[in-house]
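Have a look below at one chain only, the form predicted on its own, in structure tokens format.
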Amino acid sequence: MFINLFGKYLISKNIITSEQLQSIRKEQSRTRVKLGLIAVAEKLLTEKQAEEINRKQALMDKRFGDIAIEQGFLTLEQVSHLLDLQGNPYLQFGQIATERGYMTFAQIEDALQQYQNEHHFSEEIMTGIKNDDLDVIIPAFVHEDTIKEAAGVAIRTLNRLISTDLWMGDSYMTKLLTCDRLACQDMEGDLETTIGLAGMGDSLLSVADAYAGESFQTVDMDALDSVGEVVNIMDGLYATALSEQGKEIELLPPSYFDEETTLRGEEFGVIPLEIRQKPVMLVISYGSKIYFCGE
């Protein structure tokens, strides 16, 4: 996420162009290696063990390394070693930008300091951003405590299942939101909650195409069904976390809207995202349902 967070900031300050950011993004994506592949190459895991961890990761809201440690496949020291081999996103960005003459390292450092100052980020948060550490990045942008847990589950799920090409902006609370397309799901029981992905135009195709492994021509009900599957996974993981806290939760069937829809409620959270450079809104209510135009 570092490349998108910092890259968009640089564009807003007219330091680099969107075309230059895109070229850095393409180069960086070619050099990113999954932890499992590195572990197999280092002969710390067999292919069978790596595949087993990948299967578990699809069902659990946990990182590859955390699962590997829990299963006794790797030690904490070995996981740290593998993470070092993956490459630091900040240094990758710096190397590509300087090699192509877009910025010097001194300019990058100055811009990073300005970015930190404008957002009032601590050194710990900046280190997390440089390392693409979602456990640090998410609470830095999601300011409302009530929705932080659900947001964390949702964004980590998108990062794992849809794309690492993510950007997020500051969350905000609202009582009204209008969107063109929406897939959402309610929870009932000890806690009423709604989680959904909303978009304008065809932006939700960034989720639908990636999850289904095909190219939809428009955000129709088939595409929304694909988005709904992703929302269902988010909700399932969040419901599991709530049940572990002693809450009785029931998931209702997902709801889909393929035309302009107005969301309203007591107050709910909206987290602006970009997924594969397409704007998407993550919508989360906590303790109350979200209602839709006509309900």
Second form
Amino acid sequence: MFINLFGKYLISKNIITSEQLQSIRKEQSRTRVKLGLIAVAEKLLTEKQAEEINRKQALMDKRFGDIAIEQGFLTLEQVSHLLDLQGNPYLQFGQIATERGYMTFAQIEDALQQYQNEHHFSEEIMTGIKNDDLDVIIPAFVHEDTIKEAAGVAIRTLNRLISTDLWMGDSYMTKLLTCDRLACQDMEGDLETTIGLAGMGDSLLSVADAYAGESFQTVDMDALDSVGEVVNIMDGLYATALSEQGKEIELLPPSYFDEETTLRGEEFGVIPLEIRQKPVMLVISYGSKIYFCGE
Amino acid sequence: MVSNMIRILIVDDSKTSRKMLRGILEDAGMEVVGEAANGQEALKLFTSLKPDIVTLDITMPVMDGINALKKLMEVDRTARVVMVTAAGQKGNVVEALKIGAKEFVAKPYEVDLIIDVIKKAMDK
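The form predicted together with the partner chain is what I need now, so please give it after the form predicted on its own.
Starting with the chain above, the whole complex follows.
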């Protein structure tokens, strides 16, 4: 996430080009090793334990290190050591950008300070951004308390199941939104809510292809079905979180729209995302459902 | 020649999920004898195909997994049904196990786990 948040800022200020950012992104993804692999290499976990954690992680809204600690496989100190070995995304960015001559480290520091000032971010938030800590980043961009939890579950799920190549912008509330394609799901019971992923053009292919493991030609109903399964998984995890707070909710079958659709409702939240560099909107209502053109 | 392969009916409204599950089961040497997109279709196919195992998604249009399970149990008390859930459907899972489902598995599918669950359901 850091590389996209800071990289897009640098492009907007004409400090680097989008081609240079792409080159940094490529190098970083080539060299970044998963935590589980480092733990096995360090002989802190067996392969079987790492696989077990991966399995649990697919079904839970938790980080690899947190599950490893819960299972008694690793201590907090060991997880910190592994994170150090994995490397800080900010330093990795700095190393690649300076080695390639795109920026000096002093320029990076200056730009980062400006980024912090423009966004009014605290030191704590900046540390979270530099470390790709989604638990810090998501609340910094999602401003409405009612949708923070659902947004957190949804974005962490996308990060785990679809891609770590994510960018997010500031959330906003609206009563009306138009999109080209949409997969969404209502939930009802102790809380009425709708969560969906909306795209323009074929941007939802970034989600559909990654989840189904195939290449759809266009965002047709089959591709939307794949996106709908991702929304279903997000909603299931959100329902689990609500259930732990004593709220029981029922998931309804997902709905798909493969043409221009207008979403209407009492105020609902929109979180602009880029998933594998394609624009996608995460829409979340809290306390009422979202209705669609024609309903 | 009589096949020893486990014969499975997949019931899920999501084509993506049906395809993923079919791939996992066939790679494990099991036979997918049919696919249904809702509970109503499942009931028809169950009677005609007589599968060893039914994997039954809970959240579906037309007839959901819980209602389909009740009707399947009326047709055949010995039916081996594995419920497929999203996380957060604990209440539904408990109800399904009371009605007669043998096992349950959560999405997204994890290959070893789903095979293990199908084998366990066969032994019950």
